[in-house]
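Quick heads-up: it's one chain on its own, the form predicted on its own, in structure tokens.
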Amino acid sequence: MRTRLGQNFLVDKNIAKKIVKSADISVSDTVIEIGPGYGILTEELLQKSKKIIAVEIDKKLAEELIEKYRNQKKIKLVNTDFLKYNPPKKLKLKFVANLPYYISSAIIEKILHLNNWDTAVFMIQKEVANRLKSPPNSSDYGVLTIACQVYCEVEKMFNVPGTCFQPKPLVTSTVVKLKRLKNPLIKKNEEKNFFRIVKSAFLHRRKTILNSLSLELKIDKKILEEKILQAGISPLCRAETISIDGFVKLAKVLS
């Protein structure tokens, strides 16, 4: 087993079955599998879905999978980096993957901004899973937390020990399920302003929300203080104490 591109390959078929079961896949579903590797999840997905689009960055692995499934019409292999791939926009999608640890956050951020999916089940590092589900007033609470919870219901499904992989990772993995909200907490035309404010707030975690936003947004402090109070937030609190609803209100008054 090769370890190129930071991938630890799942080898436990029972875990593969549990992951696919968690995605609630039906025979009408099109599933995008990110980083199929040697195809252990692919085998399970083939039994449940209508179609699989498997996106594999490793050329050698992609060639092996293309050969393996050359007579299988339900699967399409794409040899590219998922972060550069444009998923089909006219199909309703589900995502399933054992994500490489080093780009799991980037991949999750990418799919959050897509509109045509309803479920994503990812195996990620336990610490990242904690960030996705974290409440305010926690050191894990941050931009990724807010991004996920603005668009999705986040559920931690189960942990996966290192013994289920080859090579064995030094960390525990967790399977998470993201269910896209029918009505996200922010509208499409509000996204840019909302995330500009959230990212600015967390750039200086030790500073008050007033000082942090003042530094990044270049707004007069007195005006900014009035706006923060208008959103029902104390100007002296820190970003990690502000609820998602609080950030939504703050983005509206600063729009």
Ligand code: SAM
Given for the second form:
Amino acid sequence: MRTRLGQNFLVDKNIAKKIVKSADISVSDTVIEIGPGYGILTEELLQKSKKIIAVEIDKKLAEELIEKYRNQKKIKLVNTDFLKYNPPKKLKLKFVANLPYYISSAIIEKILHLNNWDTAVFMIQKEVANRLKSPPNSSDYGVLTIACQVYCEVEKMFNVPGTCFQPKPLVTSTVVKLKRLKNPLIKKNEEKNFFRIVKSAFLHRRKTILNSLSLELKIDKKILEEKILQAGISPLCRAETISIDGFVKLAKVLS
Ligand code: SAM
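Beyond the form predicted on its own, can we have the form predicted in complex with ligand SAM?
Next comes the full complex, this chain leading.
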């Protein structure tokens, strides 16, 4: 077993059922499963959905599943790295996965920038779940929190102890449900500017927002100070105290 690929396999069928139930799948849904492994979630998804696209990086595991489901038309197995995979653009999708923990944040960031899905249910490290759901004024609050909450409503569903996996991971896991907002808080053409500001703000967590942004954005400090005030934010506060709404306003005045 290769733990470098985040291969901690779920062995508790009741947890698999609970994860799939959380995704509110209907018989008309196409579900993308990331990292099916030996297929414990795939088997549950098969009962509920119209079509499953299972994307597995490990050649041996992918071949085993291709063989297992060779007469099952509902399942398409794709043997590739999900970070390099382009999901279909014309279908409305749902995502379900027990994510490989070494790239869970990168996978979440990738799907946030897609717009043809409504629900994602992911098992992730408890610490990452805390970052997704964090309010401001917490050390968990950061770029990932804001990226997630401008596009989604985030719900923590339940924790899963290490004993439900083989091999047992060193961390506790949490199942989260992301529901994509019908109207995300930023528009497609605002994304680049918004994330440039958010990332710049959090590059220097201990500095004031005025100092962080003036270092990264190379804008005259006096002008920047006025813009920050215009967004209703104190230039002396730190990034982690600024609400998501505050960042949306800041990006608008700095666009
Ligand atoms: N779904 C299975 C389960 O619940 O038992 C396996 C979950 S295991 C935590 C993560 C799975 O993701 C493994 O099968 C691993 O090979 C696969 N994986 C790791 N990196 C991947 C990547 N970049 N793209 C697709 N699959 C990946």
